[in-house]
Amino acid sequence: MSKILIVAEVKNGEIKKNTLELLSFSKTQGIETGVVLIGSEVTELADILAGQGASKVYLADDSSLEIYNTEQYTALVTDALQQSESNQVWLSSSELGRDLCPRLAARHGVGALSDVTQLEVNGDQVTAQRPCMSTKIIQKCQFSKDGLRVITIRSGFFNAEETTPVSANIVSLSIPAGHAKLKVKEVKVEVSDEVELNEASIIVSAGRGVGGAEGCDFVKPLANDLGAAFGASRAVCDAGWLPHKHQVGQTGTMVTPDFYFAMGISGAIQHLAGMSGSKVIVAVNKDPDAPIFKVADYGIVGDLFKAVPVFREEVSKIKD
C-alpha cells in the first residue's frame, strides 16, 4: 500500500501554498500522507498541516535550521522516510525542491520524476506526465522498478482547500550536525511589497514590445490595480529594462496563474515553456502572426499603448 511523505516549505512563518496544493491533491486520493516539517520556530504550524489532511508531522524545529542547508534536510527527510515507511516523496517543483530530489535519489538508489503536471497513483504503481522541449511534448513516465518514487510537482496544477486547524500527531526528528566545510555568514533579503511571480493568481508581463524602462512603468501599473505580479520576457530582462527577478520562461520562472496578461509579448518557445500551463491568457501583440496568439485565450491584434488604458479603466470601474 502506497504512503506518501511530502516535504513542507515555509516562507515567512507561514506555510507555502504549494505545500498544500500536494497535500490537498493527496487527499482526493485517499491515500496516508506524512508531512515533514524543518525549520526554526515553525512547531506550530503543524496543526494547519494536520488540518489539511496530514496523518503524522515530521518535525525538525530548530535555530539551526532557519538557513536553509541541503546536507542537513537530506537527513532529515531521509529519517522521515525510515520512520514514515513511506514509499514516495513529494516535493515541489521550487528551488527547495530541485536541489533535494535528486540528492533523496542518489542516496536511495533510485531515479527521480521532476517538473510533474500530471499525477496517477494507482497502489505502488505511479503515472506522471511532465512538458520537456520546452513543452513541445507531454511525456507519460512511470518508475520500471520497485523502490522509492521521487517527484517534484509543479505548483498551480492542483487546489489548495481551505481547512481548519486541528492537532497535529508529532514525531521529533534529530536534528543533524550542518556540513562541516560550509558556513553560511551571511543573508542578504531584498524587502519588496511586490507579488511573486510563482505564487501570484494573477501576472501582468512586458515584452520587447514595450520598447523600453519607460515602457515598462507604463505597464506595471496595470499588475497594481489587478494585485497582480509583474513579469517580463527574457528580453525585457537581458535588455535591463527589468531585474532578472522579473523573468518568466524556462530560463526564468515557470508559472501557472489563473490569469496571465502577456503585453507586447512574441512568444518566444522558451517564454511559452514557461506560461503556457496559466488558465487563462490574454495576448496584446501588433503583429497578428506572433506565437502568443497560439496559447492565447485571449487576443488583441494592436498597440499596447492603447489597450493598458482601457484596461486600467475596466479594472477600476469593476473595483467601483
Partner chain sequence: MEIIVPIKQVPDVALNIKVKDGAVIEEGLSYVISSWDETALEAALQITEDIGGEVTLLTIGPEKAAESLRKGLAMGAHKAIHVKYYDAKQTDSFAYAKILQKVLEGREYDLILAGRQSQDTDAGLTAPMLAEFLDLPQVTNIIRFSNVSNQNMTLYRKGDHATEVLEMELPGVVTVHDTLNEPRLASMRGIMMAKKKPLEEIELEAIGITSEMSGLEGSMTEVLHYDKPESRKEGKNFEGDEKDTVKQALDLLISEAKFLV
Second form
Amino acid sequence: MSKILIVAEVKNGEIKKNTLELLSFSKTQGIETGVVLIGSEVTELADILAGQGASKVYLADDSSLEIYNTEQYTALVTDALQQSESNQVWLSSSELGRDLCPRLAARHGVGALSDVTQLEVNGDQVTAQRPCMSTKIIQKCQFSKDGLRVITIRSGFFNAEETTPVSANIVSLSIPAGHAKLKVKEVKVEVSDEVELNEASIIVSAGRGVGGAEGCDFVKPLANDLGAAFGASRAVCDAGWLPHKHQVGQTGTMVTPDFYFAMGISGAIQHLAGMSGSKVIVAVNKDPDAPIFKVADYGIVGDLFKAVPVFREEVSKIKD
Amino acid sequence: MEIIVPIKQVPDVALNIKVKDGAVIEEGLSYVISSWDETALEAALQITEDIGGEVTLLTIGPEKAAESLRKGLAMGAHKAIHVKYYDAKQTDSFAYAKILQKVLEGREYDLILAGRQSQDTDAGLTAPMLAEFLDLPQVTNIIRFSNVSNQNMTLYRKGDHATEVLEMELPGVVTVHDTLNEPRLASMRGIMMAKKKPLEEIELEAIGITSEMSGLEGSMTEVLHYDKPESRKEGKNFEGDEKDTVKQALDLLISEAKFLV
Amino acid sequence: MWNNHELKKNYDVVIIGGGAHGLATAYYLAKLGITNVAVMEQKFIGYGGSGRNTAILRSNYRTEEGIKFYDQSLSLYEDLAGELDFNLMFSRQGHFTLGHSTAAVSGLVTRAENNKALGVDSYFLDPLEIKKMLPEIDISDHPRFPVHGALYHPPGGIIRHDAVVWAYARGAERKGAQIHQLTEVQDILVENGKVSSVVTNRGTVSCNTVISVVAGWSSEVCKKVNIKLPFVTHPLQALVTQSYKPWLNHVVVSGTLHIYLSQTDRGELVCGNGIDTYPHYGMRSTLGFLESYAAHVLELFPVLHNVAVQRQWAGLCDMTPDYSPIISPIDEINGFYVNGGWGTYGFKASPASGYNTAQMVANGKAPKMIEPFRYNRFVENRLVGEKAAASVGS
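Given the form predicted alone above, what does the protein look like in the form predicted together with the partner chain?
Shown next: the complete complex, the earlier chain at its head.
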C-alpha cells in the first residue's frame, strides 16, 4: 500500500497554494496522504490540511522553525516518514523544496525527481515528466530502484480546490536541534503586500519596451487593477528599473499562472523558459516578429503605452 | 582557502536542441561548462584572490570533458581533477553525488562551491546530496558572500520569501545563484598557461567505484525518453488601433479563455 | 533594407548563395540590365564565409593573375561605400606579412618585386623598420621563430564585412533583383544539356542560368549536376577579444605562426588561423585552436597576455589545389556557372568576383581578368599557384 507524505509550506500564517495543489492532486489518486506541517505558530493550520484530506498532520510548531533550515526540516520530515510509514514524499518545487528534497533523499539513500510537471502514480511505480535544458526538452523519467520516492512538483499544474477545515488528527513531532555549524543570523524580508510571482494566478509583466522606471510605474496599476503579481523581464531588472525579485524567467522566478500579460516583452529564451507554462498568454509588443508572439494566445501588435490605458478602462467597465 | 568546484560539461542549451525517437540528437551539439558552474568558479576565484588559497576543478566525464577543465584552468583555477567516466548516459544525480563523495574522501578542502543546478538536467540535486554523503552543512542558492575567512563565512541565500543570512562554519557545501557574478573570460596568457597546470586523471576503479555504482545500475532514477515540449496552439494576433485590438483581445480572453476580471 | 518576395515562376538567372559574392553578382548583373534575378540563400544572407571571415583586404599576391584580380577588387572596394551609399567602415591601415626564416624572407621579397612590377604598392621591411611601426612587436631572438622581416603593403586594410553583405543586398534589391532567404536549393534540373529549373524548399522555378556561388558548399551544389571539381572543404577558426583602446594600427599576418590579427574600430582584436588540417563541414570551435593561437600570438605580442577572448567561431573554406578560385562556365551544362574555390581568400575578392561573374554571365564568356580561373585549368596543367601568398601556415 502506498502512502504519501506532503511537506506543507506556510507563508504569513497561511498554507501556501502549492501545498494545497499537492493535496488536491493526491486526493484524486485515492492514496492515503499525511502532511508534515513545520513552522512557528502554525498549529491552527492543521485543520485546513485535514479539510483538504490529510489523514494525519505531523506537527512541529516551534519558534526555532520560523525560518526554513535544512537540518531541522530534514530531521523532522524523516521522523514523520518513519511514524507515518509513507513510501512517498512530495514537496513543492520552491526554494524550500529544492533545498530539502535532495538532502532528504540522500539521507534515505535514494534518488529524487525534481521540478516535476506531470506525475503518474501507480502503486509504488512513479513516472514523471519534467522540463530540462532550459525547458527546451521534456524528459519522462521514473524511479528505477525500490525505496522511498522523493519528488518535488512545480506549482500551477494542478488546481487546488476549496474545502472547509475539519478537526485534524495531529501527531506532534519532537523538535530536533539545528545544525551545529550553520546558524541563521537574520532574515531580510522585503516587506510588501504585493502578490508573489510564484503564487499568483495572474501576472502582468513589463519588458524592455516600457523604456524605464517610469514605464514600469505606468504598467503596474494594471497589475493592481487585476489583482495580479507584477513581473518583469531580465532586461528591466538588470537596468535597475525594478528590483530583481520581480524577475520572471529561468534565472528569476519560474511562473505558471493562469493568465500572463507580457507588456513590451520581446521574449528572450530565458524569459520564455520561465513563463511559457502559463495557461493563457497575452502579449503586447510593437514588433510583430517578437518571439513572445510565438507563445502568445492573444497577441496585440501595438504600443503598450496606448494599450495599457485601454486595458484599464475596459477592465474597470467590466468591474462596474 | 582550498575550494573544490565541481563542474559538468553539458550541451550548450542556447543552441537548438533536437530529439528523435525519444533521444536527444548528439550531432550538432556544442559542449560547454554548465553556466551555473562558471558562476561558482568565478565566486571561488574571487575568494582565493581575496584571502588566498587554491581552486580545484573537479569533473566526472568522458575524455572530451577535459576541455572544460582546461577552459576552467584558463579562467584561473589552479588545478583540476578529471574522473574518467565513459558511460555518463543514464547516470542520475544520486550516482554522481556518490562518485563525487568517493573522489573527495580523504582530500583536504574547506569549501565545495557548486552551481545551483546543471544546465542539461536542471535538476539541482547533486550538490545537496553530496553534502549529506559527506556529512557537511549546505547552503543553496547564494546571491552574496561576506566575511569570508578560512574558518567561516556569511552567506546570503535567496529563499522563497526573503533573503536569509546564514553563518556557516567550514567545511561546507554552497550552491550559487547565477545573479551572484559575471564569470570572467579567459585571457590569452590564461589560455596558454592552462596547459601547464596540474590535471589529475582518475579512473573509476582506482577509487573503488564498481560497475554497480555507476551508470544506470548505480542510479536511482532513469530517463525513459526525451521529447520536445508540446508547442502551444497557434495564437490570435491583432493589429491596428489599440483601442480596437485591446477590446477584441479582452472579449476573447473572457469568452474563450474564461478570464474573470 | 530588402523585402521578402513570393518565388516567381521564372527567373533569367538564379544565383545560389546569398553571401557577399552572390549578392555582388546580383548587383553587378542588375547594373548590366539583367534584373530578373533570384538569389537563393538556404539560411540568411551572410550566414557563411561572408559573416565568418576576418575582413582583411589586400592585393599583394604572388602571380600576375592573382595580383591583377585582387587589385581590381581592392579598387572596387575603395569606391564601394560611395557607390552603394552605405558606410562600410573601410579602414586602409597597411598590412604586414611577417617572415620568420631566410626562405620566407626570399618569398616575401619576390612578392614585393612582383607587386611593384604590376603597380601594387608593396615593399620589404627589416625588423627595426617593423618595430618603428609596430612598437609592441617582439623582434628579439627570444621567440622560437624570431621576426626576420616583413612584406609591407600600404593599401591593405579592413572593412566591416556584414556591411558589405547588406550594402550589396540593398543595392541589388533596389535595382530589381530578389533575395530569397531560408530558401534551400534542393536540386538543379538539366534538360538536353541545358539548365531548366531549380527545385527549392519553397517550390520549383524555371530559369536559363544557374550560378553556384556557395564557397564552402561548392562540392555539394556541383554534385546536384554531377560535376566534380577539385574543391576540398576545411574549417577555419577565428576569435574576437574584448574591446581595448586602439593600439594596433595595422593588419599583421604571420604565415609561420599560422596567425593574423587586426583591431576593429570598436577596439576588438579579430584574430584568425590557418585552415584546420582536416577536411570537414562542421563549424565547431575547438580549444586546441584557442590554445595554439594564444601561444603563438604571445610570441609576437607579449603585451597581449591579459587580453580576454570574447568569442570564437569557425567557417568553411573550399580549398583548390592551387589556392586560386574557379570562376567559370561549365562546358558540359549549358547555363551552369561555378564561382567557388574561395578558400581563405574569398571575402577580399567579393567585388571583383561579383563584377567579373556578372560580365561572364551577361556575355556568355569569361572576361580576360578571370580567364585564368577556368575550371579545366587543372586538367590542362595551367595552375595559378597562390599557395605562398593566399593563406597562412599550410
